[in-house]
Amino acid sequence: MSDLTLAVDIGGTKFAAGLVEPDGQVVAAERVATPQGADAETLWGTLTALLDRLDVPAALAGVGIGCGGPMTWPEGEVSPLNMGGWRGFPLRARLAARFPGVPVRIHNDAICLAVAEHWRGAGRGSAAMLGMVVSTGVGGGLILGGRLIDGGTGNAGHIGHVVVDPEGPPCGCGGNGCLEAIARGPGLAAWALAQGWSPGDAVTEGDLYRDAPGALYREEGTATARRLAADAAAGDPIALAAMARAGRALGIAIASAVNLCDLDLVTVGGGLSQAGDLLFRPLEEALREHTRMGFAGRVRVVPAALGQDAGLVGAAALVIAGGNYWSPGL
């Protein structure tokens, strides 16, 4: 048997996959764009076009898959919000057909993304964090006694709705108020929008936006995120109000979590974390605000230290190091 992991990253903007070592080294990767309005035999197509260019061998270590949710977990029937032609579809198991006799593993990905934080970026050695994606949507993954924390469904760390405004803006998920429905690149766009903002020409290429971390897409026209961003950094107003008002709803929300978990580190990635001192200065300031509790106060908030690679890194994890990231028996 190969000591190699296939590690499968699925997003809305790309398919990736790759080749990990026992030591978390990605040493052969292959991505594509996901096909959009495709149905599901066009997708799962794509996915093994992928998976035939990476050539993979036939002895495995395992099989470690990342994908948007929701889904039944661990089963890994796979609904993702941005792919219409996936719904109830069972990638788990088509894997699984595919490469019989190895362990084939499914979570979210951006508890993969967490994961991988912990494992080999900038969470390693916390015994007590909060990994978070920050992009066109806001997701994480909670690690507490160094493991990750499940939950019911698979869905524990799901930050994205803890409500930090009740009278706020309507989410996605049918709420009012959640970080996902301030915080997220498109949301806070629009909101800028709707205050007068005017995108500048502060970004001659923003068509090529780095996302969740290190996929590049195309965002289209330009009233983006990225944009907004550097509006920001040039002392656009509105732009600026906008970034602090995305930075002070994380900080809220992060420090709901670390009130209630215990935290010593939040790692934050995504595209929207490359913002840098724009969105975690205002972050800082309102985390402050609301961990007045001696043990509230010690915790640090980072930027993920990974790049391009991180959710392979994060789904090989799950066979790589399943004592820690995989329940057992699942």
The other form holds:
Protein chains: 2
Amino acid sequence: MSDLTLAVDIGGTKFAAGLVEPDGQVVAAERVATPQGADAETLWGTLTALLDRLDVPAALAGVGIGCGGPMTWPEGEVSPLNMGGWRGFPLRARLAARFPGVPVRIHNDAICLAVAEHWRGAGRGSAAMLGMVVSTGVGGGLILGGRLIDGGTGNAGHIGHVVVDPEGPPCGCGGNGCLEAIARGPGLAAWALAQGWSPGDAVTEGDLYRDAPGALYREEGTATARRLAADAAAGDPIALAAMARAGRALGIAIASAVNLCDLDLVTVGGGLSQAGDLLFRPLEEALREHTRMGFAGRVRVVPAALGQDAGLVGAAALVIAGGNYWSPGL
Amino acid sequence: MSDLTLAVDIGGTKFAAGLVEPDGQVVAAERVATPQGADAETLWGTLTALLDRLDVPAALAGVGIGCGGPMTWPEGEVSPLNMGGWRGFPLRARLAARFPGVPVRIHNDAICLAVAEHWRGAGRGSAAMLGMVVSTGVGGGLILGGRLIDGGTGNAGHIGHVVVDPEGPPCGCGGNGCLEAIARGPGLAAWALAQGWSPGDAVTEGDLYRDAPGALYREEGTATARRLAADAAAGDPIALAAMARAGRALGIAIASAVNLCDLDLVTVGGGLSQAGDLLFRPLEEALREHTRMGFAGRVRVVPAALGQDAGLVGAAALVIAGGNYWSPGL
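What's the form predicted in complex with another copy of the chain like, now that we've got the form predicted alone?
Now the complete complex, all chains and molecules, led by this one.
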């Protein structure tokens, strides 16, 4: 049996697949744009063609999959929000049939990114961490007691739906005032436009998607949010106010998570996180206002450390480091 | 070796101690009022005199302790908020010296109540639960994957300091807009008084403390909150508005916890929880508004099932069911 793990990362913008060594090194990776508007079997055919481009060994240690939610879990019947062709598609079972005799494991893409940061990124050694992605959506994964927390249905980590303002704007989830409704890139850009922001040209379309892993987190709207960040960096007052608004919302939601879960570390990745101090300074300010208990003051918020392979690394960790990141018996 | 566990429950109002069988039955219990304004050794003397009143067998399975926070954990040097005589008092070490050779374990009193509900109360069988106490304070404990979550420092479960309104009132923790600032009994009563509420006589002082276990959660102010609940039941419009305000704040904080931790169950105990539908109806309404994702809709919020022995049962569980409720090696 080979000691390589096949990792698959399924998003609305691209599919990625790679071979990962036991230490987390990605030794081969291939990517392809997600066919837009494709039906279930076309999407599956795109994935298998991608796998055929990898030199997959005859025997594998296993297969790890990250995929945009929602999904049934651990069964892995996926219905990614931005991929209408898959509704209840048995992705885990189909890959298990293709690679028989080895563990095939799946989790939400945002959870895989948190696992990657804990296993091989900025969260190494943390006993109590939240790994976040802030981009078109706001998602995450919780690691407590050094182990991935699944919650009852594999959905723990939805930091984007912590309520930060009960009078806040409607959210895609059907609620209102969620962190995601305020801090997601498109929401932020929409707020700035409503305040009279006129987007500059500091960011080109070519920057789109480049550094923001995670299916839900690299969709349309990211470019606009980057333009907003660039304009804020250039001193545009409305753009600055928008970044401060997102930062404060993030700080409040993180404070609630820290107080509830006694976290020592929060990693923040995704496109918007690259705004740097423009985002992190108001984030820190709001966080410290709302974490006054002694234990909570120790928390550190740091940028995610891994780049575009993070999704593959986290998916592989479900197999390679399953003792910490894979709790189901199956 | 006996199969009995000695359980100790230390609060600002009373000390309790009991002998607990392996199945969680409390077979003997003694209580004494906490000496007010006492120094460290007077408090310790009160506790040892209480233990002397129990027929403690020569050999025990162990000693479990619940104590009001804060404390260093798992070392168990306690500084209960309402007990000025103990500041960094080595309660765990002192009891370990008195009962050598057996496990002596300690946790926050609110966490012990959550553990009790999970082990022998309304939370039995839940894989992902939050056990709450709503009274003079608002506290709790988190059980995920069927195990007590400590967080990095034993402080996980502080649901009272989830932010429900960033523009909300100041909180005792130093922040503002925390659930506890709005929903704790005294805060609620103060709000009603400020709105012009004139307390009725439906609740007598004799009801004070009777049914609200947990040290932080049975202090001054509970009687006023009960009077408020009674007046609400009698139709007083300000009292009704106050209960609705607390219920909605609870629902919002619980929704954030459910979305973040993928909970299937929340138990609510403590004095204020006895207001019944007056509290639980607005709670449910706000909760359902803010838990719209598919997985979150399954959560149930139920009253705590255990009575005044709950603190002893939870403390004993740290020893008897330590595999689920005690993670430190020590």
